Amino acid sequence: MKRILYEDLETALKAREAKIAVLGQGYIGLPTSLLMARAGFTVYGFDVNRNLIDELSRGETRLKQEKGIAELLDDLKERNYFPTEDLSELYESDVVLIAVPTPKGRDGPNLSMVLSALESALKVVRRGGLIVIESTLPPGTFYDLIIPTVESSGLEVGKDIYLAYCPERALPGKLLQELVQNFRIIGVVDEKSGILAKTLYESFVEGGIEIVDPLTAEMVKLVENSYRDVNIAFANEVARMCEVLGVDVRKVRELANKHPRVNMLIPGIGVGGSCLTKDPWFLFWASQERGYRPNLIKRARELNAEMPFHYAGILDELVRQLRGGRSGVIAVLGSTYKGDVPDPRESPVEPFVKELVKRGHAVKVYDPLVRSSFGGEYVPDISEAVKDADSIAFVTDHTEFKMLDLRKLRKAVKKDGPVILFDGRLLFEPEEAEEAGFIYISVGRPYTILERSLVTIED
């Protein structure tokens, strides 16, 4: 394969004339491909999923609810963005960017897709070209695995091939906005790789870029998500304590946050998303392998994972109390892991629904953004979802749910007798729900109040 000189590659990147291949056309690979194509590069978007490539070739995207992506795809396809499943179309690429998943395995990270993509990249990139990895890497992977894999092919990093790690830092629901505006970190082992990678990302990133060593880049990505996971776990821990101590977490949080150095988050039924559920484990495993066991991170992750089961158990108990020990009909509103985000991956709603189904309840699921039901029955209309329900569980904080008229919702149930409203995201005031005719329970609201409500109903 013909070699490209460093100076020529730098010039091609500055002039937006480089041929770029992006391996992986999912949540990060596709929008990144489109942004680079919009910047003027010729971009080949590669994926092994033939159906996905066929859709992209027709101008269809599975990310149609991500603002701007469908419009960019329509504008750029067949102009300078070319989706393909044919690796041969990527030959002689000046830059190859790897954006494939790094899933969590049973006892550690599963790097098989990253390594497979790296092998493909080495086959198609020009000698003297640039390979950038955006896929999440556990600390030490770049030094211990990525560089040795590249050099085992006979290429010297910083001379025969340039290599960088630039972890994505974007939130589903705002992918294009965050890929453009967020600060980016690039990890490299040599100066020239850093210059080339920075030149590439400067073509579309407005949020600033800093060059660091690869280990720092690996750590920063995982620390960011672990920080968020630990802080959510603290809020959830406080909610659990409030339940047993007889205090309403809503008031505790309100007053605690009046302190100028306290910013307690809102507790909920758990944590979801493809990053927060695995990145803390990557950090934990990497540290433990090297002699330090970060128990705070581990316990936070375990606590957040327990929350859906905890609240499914509470709801099961209360529904059976109302129905003389029998199971009931439960409407679950929301299935995505985060409000107004069309992404059900690793949603805490999944174990919540599955646990309720396992306990014998008929579960109907409605979400305005996705059709995921996790073993329950998906219902495309909220009124139909709540009809005849013994309980309505709000488990995702979509704006649509926050704006609901609870009196109209109670009428849509179309049944006499008590109906439980479980507020898994603290969307409503208890008084509002009770005035609408519901028995209100929520995350972090003590059993003493729940039992008093049930006694009142029974009397």
Ligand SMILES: NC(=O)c1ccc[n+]([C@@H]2O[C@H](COP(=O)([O-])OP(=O)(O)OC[C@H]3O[C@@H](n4cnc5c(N)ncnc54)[C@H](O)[C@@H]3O)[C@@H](O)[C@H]2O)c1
Second form
Amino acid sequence: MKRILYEDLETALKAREAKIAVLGQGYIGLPTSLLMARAGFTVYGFDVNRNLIDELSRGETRLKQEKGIAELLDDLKERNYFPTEDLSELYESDVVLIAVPTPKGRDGPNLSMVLSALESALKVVRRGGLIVIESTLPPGTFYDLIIPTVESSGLEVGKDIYLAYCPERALPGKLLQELVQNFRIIGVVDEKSGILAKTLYESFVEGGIEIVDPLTAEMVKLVENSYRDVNIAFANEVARMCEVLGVDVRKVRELANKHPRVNMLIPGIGVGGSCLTKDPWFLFWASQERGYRPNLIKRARELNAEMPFHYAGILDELVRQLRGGRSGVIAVLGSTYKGDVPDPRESPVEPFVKELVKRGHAVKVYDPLVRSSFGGEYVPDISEAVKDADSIAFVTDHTEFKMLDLRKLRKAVKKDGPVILFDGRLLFEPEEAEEAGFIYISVGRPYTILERSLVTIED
Ligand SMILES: NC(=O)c1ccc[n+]([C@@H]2O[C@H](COP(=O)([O-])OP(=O)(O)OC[C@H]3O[C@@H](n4cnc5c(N)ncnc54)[C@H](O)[C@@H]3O)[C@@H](O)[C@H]2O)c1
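Following the display of the form predicted on its own, present the structure of the form predicted in complex with this ligand.
First the chain shown before, then all remaining chains and molecules of the complex.
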């Protein structure tokens, strides 16, 4: 067999003539495949999910709300991009990129899919080829698990095979834009792997690239998300304090943020998304195992996870108070984890809805971007969703909701009697909601005071 030299691969990458296999065609793998195909490479998009590959082969994508993806798929399919579930089509790939899930297990990360994909990568990559892992790795995984797995197949990293970790940090809703514009970090243990990986990413990344050791790359990815989680938790902690102390968090935040060195985030009913809800745990477990327990990160994660239950409990209590102890109809507006982002994964709306359903309420869910309803009833029209509502809960900060005329919304409720507007994302001013005819409650506002002003309807 022809021995392919390192220089050959660098030349092939520069000329964009390499054969690339991408394992995993989800949120990250598909757009990354398409960007490399657009850059001129021949890209095989492999996935173990046959339905997904069938759809892609027909030119259909589950990411149609992501700007530009459907068009790129249409343009590149069967030209530079080939979706497949047949591993044999990937044989002798010059580059294999791994973008499979790394979910959180009960007490630790679940790396089974990464290891299984790595096994596939080792079968299909050519000798002297490059393997890049984009899936999130807990700190220490590259050194302790990835390199030993690769070398146990008889290949020496930096000589027979090149290996890099390039953690992905793109935001659903802006995937193509961020995959191109974000600054990239690439973790490697040898210089040649760094040069090859950088050459590959330079074909489509415009935001800059820095080569570091893999442990630093693993840490950076997780620190970024933990930073966000801790900062949101701080805002949520202030909101919870305001509720019991009798202050409105809006005013507190507004005035505190006038200080030149304060930038408090907006509190809300919780934090979601596939990364923010697991990355702090990856950091926590890895550090704890090695002797330091990062309690701040743990407590922040727990606090954020408690938020949807806390507000479901309050809403349950207030609706029952309003209805003489009976459960009611609650319209939940929004199901994605973030405004204008078409991704419902790990959304805090899920536990919020489930808790309300568990407590006996009829929950109707409307979201303009996705159809997830988490055990509530999905209603595709906002007027229909609120028609019989005793309460309307805003739980996602979609632009569509911020633009709503609350007077019109109040009129869309056809049921007699008071209606509670629960503002889980601080989208409205209390006065505006009250003038429209709602009983207004929100995150970070002393609901106990409002409780007293509620009109109780007896049977
Ligand atoms: N989605 C995001 O916003 C985001 C952002 C940054 C980082 N990440 C990370 O990127 C990685 C991928 O996430 P995603 O959101 O694209 O996941 P996803 O669930 O959207 O897609 C992963 C795909 O991998 C496939 N798969 C599973 N095992 C496989 C295997 N052995 N071989 C081939 N395919 C396999 C699945 O069928 C699925 O289609 C994860 O580690 C995640 O933490 C995701």
